[in-house]
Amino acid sequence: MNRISFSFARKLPLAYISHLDMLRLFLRALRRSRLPLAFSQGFNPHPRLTLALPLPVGVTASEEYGEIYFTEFIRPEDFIGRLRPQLPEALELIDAYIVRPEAPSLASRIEAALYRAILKNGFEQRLTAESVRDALERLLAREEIIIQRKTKKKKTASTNVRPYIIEAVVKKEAGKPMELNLVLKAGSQGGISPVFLLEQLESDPVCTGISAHDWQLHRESIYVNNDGILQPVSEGM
């Protein structure tokens, strides 16, 4: 049995399918590739495939990651060569690596993600980079940013997500749309969606008339914690 970690990019229109549907897409493609999938044990066996960090619906991504087990040794280049032709054009298989079977799962190591929020055409006249910087400063100056979430017992709990916002920077280059670079906590230890942050920004007076849907979101990178330093997954593979 061997274990492979792989990276892929997701473009439009695949940004609009759910995490569960993305898993189904990969499973169908893997079955067509006739790769020797390993299955879980138990009453309801299923292929041992995981995608490391769910992507919010409507968001594209430069790098997403998955892990998969096979019953036979499969070289990374053979995995790519057999799976790539079975995937839709909007899903680009980038790379693959052998991982030790006993190594911690990638999903358990993820700490943060970098998102780019790009202001869509037609809204440039309503906002200036300076006003958005001021709005972000006011937001980040708050000690608490509360979100209501459902617990496993279907009760509502309040969580302060201000510590989950690691960095939020406005970028504006001549001739290009305004962009926000958002480094947010993510993974099993807690995190927030970039959509939630944009909704909070929407409530600032200077951003009146600009909703979270007026920004095109793209996940640029995923980070793991390497001895207290955030490191892109791609650098640690």
Second form
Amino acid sequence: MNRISFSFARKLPLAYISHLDMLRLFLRALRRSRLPLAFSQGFNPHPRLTLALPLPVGVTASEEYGEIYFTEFIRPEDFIGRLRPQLPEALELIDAYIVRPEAPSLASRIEAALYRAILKNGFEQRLTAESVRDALERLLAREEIIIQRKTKKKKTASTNVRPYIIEAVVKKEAGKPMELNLVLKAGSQGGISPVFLLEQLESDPVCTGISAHDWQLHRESIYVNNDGILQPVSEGM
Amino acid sequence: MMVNWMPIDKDIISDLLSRVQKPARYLGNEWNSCLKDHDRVAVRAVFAFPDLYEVGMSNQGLKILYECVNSRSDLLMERVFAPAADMEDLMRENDLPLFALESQEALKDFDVIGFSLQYELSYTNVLNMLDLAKIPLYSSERSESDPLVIGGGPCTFNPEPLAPFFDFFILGEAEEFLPDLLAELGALKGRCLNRNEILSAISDLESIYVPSLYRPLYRDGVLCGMEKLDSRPSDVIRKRTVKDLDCAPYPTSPIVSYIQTVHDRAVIELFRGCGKGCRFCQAGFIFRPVRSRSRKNILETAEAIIAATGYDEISLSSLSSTDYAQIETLISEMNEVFEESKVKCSLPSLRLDSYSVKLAEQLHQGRRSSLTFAPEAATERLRKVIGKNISEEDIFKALSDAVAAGWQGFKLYFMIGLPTEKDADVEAILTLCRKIRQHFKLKTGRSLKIVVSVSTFIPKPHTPFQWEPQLELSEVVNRQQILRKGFRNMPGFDYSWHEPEASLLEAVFARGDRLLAPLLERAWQLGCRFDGWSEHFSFERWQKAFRDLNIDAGSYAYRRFNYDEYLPWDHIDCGVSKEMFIREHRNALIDESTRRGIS
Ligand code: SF4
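Could you present the same protein in the form predicted in complex with its partner chain, rather than the form predicted on its own shown above?
What follows is the entire complex, opening with the chain shown before.
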């Protein structure tokens, strides 16, 4: 059994598809590539592909990760060489390397993600960096930010998501659009979507007139926990 | 080559995409989609599907025509679907015209817009799409710079309610004909013929119906014939059929959608047409004769499709696939070919017999969730009337085999409002279902999950039941009530029904004439869209439209048409004669009376 971890970037038009769509897209590309996919056991065998952290719809990304198993040894460069022509332009395969089959799954090690929210063209007049900074400060000063989430059994549970916001800063350089840099908890231990944060901002009086849609969201990197230190996946390998 | 009349600001599209529910519907650019340089082709066409992307992308006609037109270097074909309500609102707010997915160019800048007319309840979407495209709704109001608006698909077998909105229709199977026709349209345009001259020039081609060249005649408000306004076209328009499926174009590189579509899998067509002749079924008549694809062709094509798409499932599609002559051999050959790549084969519809269950067993190794059957009626008498000749014994045998093979449940389709149906026939649905449950509870000790779906009979053109009235709405509601009450007391059944008001509308337009065109326009003005979707369908709006135009829905749906009256589709030849339909209709009723005599 051969396990390969790979990284990829997702650009704009493709940002509009869901996590399940991404999985299907990769699976079909892999099938077209005729690489020797390893299948799961059982009645309904399927290829063993995982994407480390689901990308929310509408979010572009610089460095995402996936893992896949093959029945035979595949060199990373062959993997890239065969898969790349089967992927749409907006999905760029960056790198691949071999992982020990017994190593814990990448998905289980993800702890956080760094997002950039870039204010879209035409909205600069509506708010200043100072007002956004104030609004963010007000938000982060709260001890609790409670959200209601639907659980599996159609019930709702309330969660305090304040601890999930690790960092949130405003950046404004001359000649460039305003930008928020958000480090948010993510992964199987719990996390929040950057859209939620933008919606919270939207409800602050100084930010009225701007909606969550007016920011282009981008995931810069995803972080694993290495002995208590958050590191981008590429450094924490 | 044409001048760009309506350049679209692509930044607007991109911004709107970030604001709608399912932006992927409007992305285009999917795997195997085809983007050509507009300046390098002679004729530019758009395939327009008047429903959501997910529905339209499952349409086999789209896949066939898209690939066969785009395989020609002098032609291009792009796609457009009905934008969902949220997208429509944003488009209107931003004055963004309807655009084709591939190039994001405005529809108005193409030469030909071809609508796929699959079901009557999509008609308001056709008008809405034309309006969003800023193309005049009525053929007579279009200018030389507007595209030709054409239609194809099953609804063209009675296109009269849509007639004034279309420049022409193509009847029947267009894949061997459309590329040449498009090229011909380009050539005629190149010779500086105007719209009317072009329409007249092609009106004598087989399967072309130019409605503006015919005028319906009425006597005392009753349709009595069609007058030709031009000497070229023939009196009767014959449908086009492909002779040999092995030679006809079939898509081997269909577009793979980014998002899940209704039928999200590869499709290989085993045969076209259906030999069964159930008396309510329009498909069974308009797609005749039965033509099979050879096993060799099926296997080769299936492999090519899988290689080009990466799908993990392929559907062996036909109106009744289990009737394919060498189906068993085919299935084992398919299983062999796809063993290693673990591509699953599936059958879309099953006949209710043991043989079909056996075939399903061969196919679905492992995956045994539920099987779908369509007994349509619950009494043998009524099944005989509609021409679905299966006995109750057959049904139980088939279901028993399925249960023994490990299936966990069934989906059963029934119809109510069938000709000669009585309350007792409806109650028999409950009795049959109860029997099925008891039978299997005793036998297996476990309860099966059974989904029962009940629709309303709709008299369709070109069927032996085309003269039959539809059951009146209040009566349909009564009979549904019988079922609803009955199933409430039967745990383990999941009962669903079609909205009876929508079925009424379907009957009106299925049997409608040209007088319905203004009604359609009125309903669209009142906001009717996506009438086939219960969350959008508004019967109140439709009722208002009927009132506004003083049209009686009942005169179309509830009236028994006479054998000797001129039907709105009498100038359309589906290949089966009216005499044969009359004979079949009489036989259906004789079946009924002889049975009554016995019992
Ligand atoms: S209902 Fe099915 S079996 Fe009967 S004629 Fe129609 S397609 Fe054929």
